[in-house]
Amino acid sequence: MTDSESEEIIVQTKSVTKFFDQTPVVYRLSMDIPRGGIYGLLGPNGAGKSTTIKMLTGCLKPSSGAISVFGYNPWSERAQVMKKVGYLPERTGVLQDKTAIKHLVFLARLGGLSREAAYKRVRIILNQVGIGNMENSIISKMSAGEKQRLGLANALLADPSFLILDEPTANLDPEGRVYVLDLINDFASQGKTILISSHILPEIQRICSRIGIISQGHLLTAGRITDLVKNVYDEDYLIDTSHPNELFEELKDVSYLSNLSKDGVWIYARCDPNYFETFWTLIPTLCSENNWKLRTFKSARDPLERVFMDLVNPQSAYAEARSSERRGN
């Protein structure tokens, strides 16, 4: 049995589309969320991410296709849906003149929580995503990362089996950005599901076990993330020698493209994929053979980067990447 076969699948969208003034924003979208784990949602501003997730939570009609939540369709079906399902949108809307606590007071409330039980219930909450000092602010003094930690405590509320978080770090500083998505992953170890678009790759790639890659409104690829790279290889790569100038030299004498970069340090070595195993076994021989400190060999790209920049602009990103880098900027 396949793992597809055995998993349960909770969130099943097939062929769906969405035009906007006779343009289709997201076309022909057919994907799959199995319970348990978190889901990355992956592609560039524009490509369609925030459509989708509107469609999901029953924000959007689609213009055609069919979408299932926990077997419920969320357009036609949105209370049963919401019920199981915590939402942060891209924008939040808050009530800017309450403090934080009376604004998801009131919230908790709307989902049937007493007075009592809704205060003790928010207090959690916003320890929980770091803002529990902030309790009594006025929501349109705080800053822009406080309200995004405010949208995800408001997410979390009824205790979800579902969480679904468009670009859950905006407006984070680094810190912040570090503490909502460790805190995600603590989310999906208590076994929710999750479901987190964003444009940062390298913020996808350190929690989701899943990605599927839009661009354009289509679906490019979707999988586990050890599946699409495994049979990735870059053609650039990066080497960090004592001996840089010693080095660039031999490579020159067996027909590498290679370039010193400004600093004399890193070399960068276009590598033939036919001649792969042949070269990862080169550079090791010739640093040991010369006695040359071999500090780092690695490719030059992350290969799940490679994926995303070869499907979303095939012509012209991985080229300007690979040609930005070379430049040293």
Given for the second form:
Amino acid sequence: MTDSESEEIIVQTKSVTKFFDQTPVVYRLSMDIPRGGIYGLLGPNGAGKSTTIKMLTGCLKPSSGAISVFGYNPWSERAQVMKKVGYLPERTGVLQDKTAIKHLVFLARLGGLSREAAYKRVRIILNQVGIGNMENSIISKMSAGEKQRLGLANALLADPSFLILDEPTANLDPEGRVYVLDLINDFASQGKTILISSHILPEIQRICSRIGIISQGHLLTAGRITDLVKNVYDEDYLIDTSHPNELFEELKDVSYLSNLSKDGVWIYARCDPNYFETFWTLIPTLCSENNWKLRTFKSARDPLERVFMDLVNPQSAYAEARSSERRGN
Amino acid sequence: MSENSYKTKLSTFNEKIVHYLKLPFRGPLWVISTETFKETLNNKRFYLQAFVFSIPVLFLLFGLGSTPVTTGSAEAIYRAHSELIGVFNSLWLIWTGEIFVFLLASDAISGEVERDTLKTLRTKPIYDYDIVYGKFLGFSLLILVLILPLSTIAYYGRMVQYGASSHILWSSLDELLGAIIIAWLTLSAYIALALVFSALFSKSLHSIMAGIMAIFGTEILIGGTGLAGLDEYLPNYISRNLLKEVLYGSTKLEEYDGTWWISLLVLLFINLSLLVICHQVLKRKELP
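The structure above corresponds to the form predicted on its own; please provide the structure of the form predicted in complex with its partner chain.
Every component of the complex follows; first up is the chain already shown.
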């Protein structure tokens, strides 16, 4: 039995399309999300990520196609779906005049908790998302980042087995981002399934085991990150050694390198894809033979970034330059 | 149809029946209704409404003459009845009453859409009817809290001022309650109608304007078609005919034909129908 066969699929979309004013915002999207792990929905702004999530949570009705979340149709059986799902929308709607704790207690009671149980639960969650000291703060006076954490707290109230987080780190400062991403990682390690949408590639790469890349409403690719970036190598490299000038002179004579340049200690080079393996052995060998210290030798772009750029925007200057070079060479 | 299929359908039908029977006892419905009640109490509009509703009562008790009647308690009851009908008719059931009820409830759902809080509510395992019926109940109870003491004060205050005897005061309690229930259900129907418009539109201003236009339009239409008597608005009909019948029933109970029970059921039916429409509208409402 293969991995994919043994995995339990908890979310399934089959050829889902959503039109707004006769414009397809999501088009024939078919996607499976297995139980466990963090699934990243990656795409540029306006790609259709939020619309997809809104259809998964029953906020929008698909124009065509079928969606199943835990076997339920989210549009017609939203209450059943929400018993198992915690959802952080892109824009968190809050009762501005209330205190953080009263707002969350109200929502927790809608989830079926008694008043006492709700207070107890809310205090735990507020501490968990890092705003435990703000339980009596009026929401309208909280910062955007704090409100975002409040939204995350709402998503966690019922201890859901599946979390849907639409841009969870939006409005957060760098420290807040790290905190929330670590928190999401913790939840995943507890066996929860998490769907996270973002246009910030490093975030997705840091925490997700699987991704789906979406652009202009189309799901371009999906799968494990390790599978997607397998055999994907960037052509641009950065090198930092103890003797940059000497190395630079050596590399000038290498025929398969182009765009060779030097900026301080950094050497930048573009390698012909046919000579990757030769190049990867050349640099360490040169350094070793000349007794230079090789401090850094890395691709200028991450492989996932390259996959993303090539898929999302094949007409971009970046991809265009690369393909024209390929044709020229 | 196979037996299994029939049994499945029957079981689904039974489940639905049980589901609807349990509906009024669902926790979320009461949580939303309590929240609506509390939120409205924090709303300045409510206090303006309370002030407007209390003006006729204050006017009755302190503005009008209160010379004791010479013809006994029956005359006192007659006058108190007429004046209470005047209160219902002049301010509570038409014009200002309608407008304030609409202002209070018309943005109940559209406001939630504007503030994105409807989406937050929908992140919880609740049904749309929890939202509709919960909000309706909250507003409706608030209106009852407003008109129950005011009507009682106005009615009995005038009776005492007219010098009615104490046993008459007690015996006319049922008529007073009947009148309050009719008035309450009428105002509740406005709330339900306001909720329908609130669910139809996604902007508060649109739902308030559309609601107010619709209610006067409907009344003019009803008056124009003669359903409630030519040149009469529907609330006029209710207060002039129905309430009069209920209240005056104290003097001719034996002749009373029970029409008001039917009217009561009709009002209940109108309320429920509007709520079902509101639920169906909200159920189909997408939140982009």
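Positions refer to the first chain, counted from 1. Here the structure is a predicted model, which means the values were calculated and not measured. The term rigid core refers to the maximal set of C-alpha atoms that superpose within 1.5 Å between the two forms.
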property: Threshold 2 Å Cα movement between the two forms for Ser288, core superposed; result: yes
